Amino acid sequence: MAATTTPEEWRAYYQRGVGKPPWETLLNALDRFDADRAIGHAVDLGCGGGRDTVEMLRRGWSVLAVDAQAAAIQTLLARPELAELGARPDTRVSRFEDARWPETDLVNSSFALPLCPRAGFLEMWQRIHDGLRPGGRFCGQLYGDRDEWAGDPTNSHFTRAEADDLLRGYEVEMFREEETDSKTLRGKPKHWHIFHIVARKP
């Protein structure tokens, strides 16, 4: 959205994402870890309104909810699911590649990390992978080259072998590529070309 777009917008903005399930690749990095019996700490990375902290929280995590927009954290911290399952995320108020947490298990950035310039993006990348514990995981998507929003130096977009790259060091647990028409949360028709990824550190 543009720098001028208000609080309230912003607002409306992040409430049409209440009620929407959690994304794929979460649930994917989350049954993974159940199966080996392990809940621990994650952080999400422009968490918006909270779809996926809310499903962490659900599953016994504990989770850093990050966002650049204070009215996402507003939307998150006001979800009736919290006071439902009696548990709350911590929060912070940044964007995520100025963001700094500590040693996790999980980090999940559900449609977020595109949105970062390419400038900043590998210094934030490799601090995720920095960041997780051993057999932890990374859990997001990447926007591919033939994305309609390639090009605009706010965001960052990847080819293939980019995103193969970006990836060693990881043992990739799902990689899936998505080409395809449709729209944006705000209902804006959008090209997408989009790597959905879960990937574990040894």
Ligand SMILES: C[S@@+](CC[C@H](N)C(=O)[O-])C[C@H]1O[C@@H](n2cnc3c(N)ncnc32)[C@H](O)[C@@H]1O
Given for the second form:
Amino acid sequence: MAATTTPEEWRAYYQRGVGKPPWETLLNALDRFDADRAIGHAVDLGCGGGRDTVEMLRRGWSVLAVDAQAAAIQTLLARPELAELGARPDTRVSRFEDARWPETDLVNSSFALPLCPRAGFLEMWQRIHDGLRPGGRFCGQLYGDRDEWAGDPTNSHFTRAEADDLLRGYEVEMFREEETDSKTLRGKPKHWHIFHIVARKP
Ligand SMILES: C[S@@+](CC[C@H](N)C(=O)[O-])C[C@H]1O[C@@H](n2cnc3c(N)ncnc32)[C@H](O)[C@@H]1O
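Please supply the corresponding structure for the form predicted together with this ligand (the preceding block corresponds to the form predicted alone).
Next comes the full complex, and the chain you just saw is listed first.
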């Protein structure tokens, strides 16, 4: 959804996401930590209704979940899985450009970072890297320059070369470029250009 999405549309989107599985990039990153028998602390930037946050909690991670929409945090905290697991994330209603967090092992951001204007993006991207412990990972999506929303000043889009540049401080463990014609979460046709990323800080 574009950054012009209203709070009501976000709320409906969060409800639709309850019960949906975690994203592939998060599962890929968590499996890599599992292989090292490592469990730690994660930050979920733009957590939405919490489909990824719940998976991290289920695997024993502590999680700080951040979203600009209060409805996202409300949806997350109302999820029945939290009571079932006896686990609860720390939460913050904040734009991720303004959020600060302690050193962490994993920053997950599924389909959210591109919704940050390009002007603030690089500073935030650097903060994500700086705040990861050695061996920590970033997982999530960036949008490519052929995405239909490219040019919207409220979003950030990158060429493949720019994405490679952004990942210079990392060992890239997964990079899948997807270009498809499908629909937005509002049901409108859209051309998507997405980079799905898992990257480890050496
Ligand atoms: C497409 S949704 C994805 C939600 C969730 N990560 C998921 O995969 O279900 C994007 C989320 O990012 C949040 N978001 C967008 N821009 C943001 C910003 N600048 N700071 C914090 N959250 C933001 C929105 O409120 C929304 O919940």
